[in-house]
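Heads up, the chain below is alone and in the form predicted on its own; it's given as structure tokens.
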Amino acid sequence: MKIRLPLEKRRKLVSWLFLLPATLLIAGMSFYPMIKAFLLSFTKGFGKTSEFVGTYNYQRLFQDSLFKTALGNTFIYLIIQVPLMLILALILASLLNNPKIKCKGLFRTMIFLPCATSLVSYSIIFRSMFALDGFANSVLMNLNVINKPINWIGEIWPARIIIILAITWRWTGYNMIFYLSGLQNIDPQIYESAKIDGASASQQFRKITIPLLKPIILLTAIMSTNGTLQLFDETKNLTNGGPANMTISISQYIYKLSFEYSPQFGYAATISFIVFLLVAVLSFLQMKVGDKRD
């Protein structure tokens, strides 16, 4: 005998049928990972000498002075740069919304194309930028600011700057697309309201754009710093983490500990997992103070 369900249960059967594919890949490919990996945090050694530790790995933290170091660098990176680059988007795009700018597509073409440019190839490119014979010395010292080369990956906080100018350079193109899209969509008679009530072009900026664009700029904060507290290509290929590992990320030193040290894939799914907790606690912060809607 044919069960007949009716109308209302049918359509949600297919449309948990059409969700499921997509639903098994997510866990299969992001949540089963995740719960291996925080099952590994609890091991130490690998293959068949792996065994059970307990919280072993996460007390080790605490007396590890590298991981104490890649932390605090990835710190100085996300405090400096996300606000630097997100300042700096917000106020190219909106000189590029201006209609009596001409060549604008040109521009936002221009500022974009980091974006798409090879991480390696760009890192090369500021490598010789900034060598002891590179560009910016040569500037800088035709220009009498300095009288001899510095020594920009070699030294601690110059290595950092340039880690800073890199992913400046590369991501603000990226986040000033958002605010761009964001601008396009506020209506030009708010504006032109405003001048009407005498407003100046500053109180515009500061109770119209940053008001209606608080929703873009809450996500590209929160992306930013997700992006930045996984930083690895830049320290890589720019600085390898030198000088001394003074300018290592945490990324980079999960990645020293799988496949450059002795394997520590047990100590390296803990720091990864501390990683997590800081994307999401961050995160959660982020979208609590930001997002008070009115």
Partner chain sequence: MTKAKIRYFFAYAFLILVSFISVFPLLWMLISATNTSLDVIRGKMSFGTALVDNFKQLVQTTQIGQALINSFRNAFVLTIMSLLVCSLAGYAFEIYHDKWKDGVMKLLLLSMMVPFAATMIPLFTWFGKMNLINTTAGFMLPSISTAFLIFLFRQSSRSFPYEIVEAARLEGMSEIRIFTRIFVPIMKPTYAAAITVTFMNAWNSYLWPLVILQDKKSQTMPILISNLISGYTINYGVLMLAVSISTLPTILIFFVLQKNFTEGITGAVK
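Give me the form predicted in complex with the partner chain now, not the form predicted on its own.
FYI, this one's just the chain on its own, none of its partners or other molecules.
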């Protein structure tokens, strides 16, 4: 017994040493800067000229029309794109889980393929395809669908729709994989007995698939919401926030405030803190709704 105790203690010590680098890094690279950003949001100027301005930056938010636009855009993307993508992914996953469908592997690979492209790459591909003098207009004009080119990226709603389409293209397959993994954990016998009881395909989908996948749907909803709230690469490279900042995202605005205009770190930090609150509140709401048993 005398030897065992120190050994146990040593093991305990070792176990905490194993955790230390990862924990310290997350604390230093995530929590510490987060607190810093919060403190920064009460200041103006930077370095030696930095001064405490109280809630000035927070008051400024209410008069800042560009902030309102960025916030509004982000919500437009959130409300239209996330449900659209998740429903599409769910339908595709349940089709590909059907044992009678053939070539499943091929379909899955093709639909998952957009995930191989970087956010910058696909933004540029979409930007090029939908440029005023680009591929989409050429094809549509050759087919006589339109008689003059559509300014996809130069007009507000077409530009927003292209962004929504692009994000959906990139991420639907990713979410589909999560649903497919979830579906494979469901016992096929549940579907068999439902069929014997005379349940139609849509009834099976609503009464079995969706309830059993609820935890994963919740997970994907939270991930997608977080992703959309942090949207940057796409709006920067697809529309560059244009036309006239009408597609700008919150993250892009933060970037502009910090690195494109004369640096306003305090105000940028204020907006970034709003993003943090939004992520936290929306994730919390989704967990509340998702946990409800019906």
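Here the rigid core means the biggest group of C-alpha atoms that line up within 1.5 Å when the two forms are laid on top of each other. Because the structure is a prediction, the values reported are computed rather than measured. Positions refer to the first chain, counted from 1.
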Does the distance between the two CA positions of Leu17 reach 2 Å or more between the two forms, the core being superposed?
yes
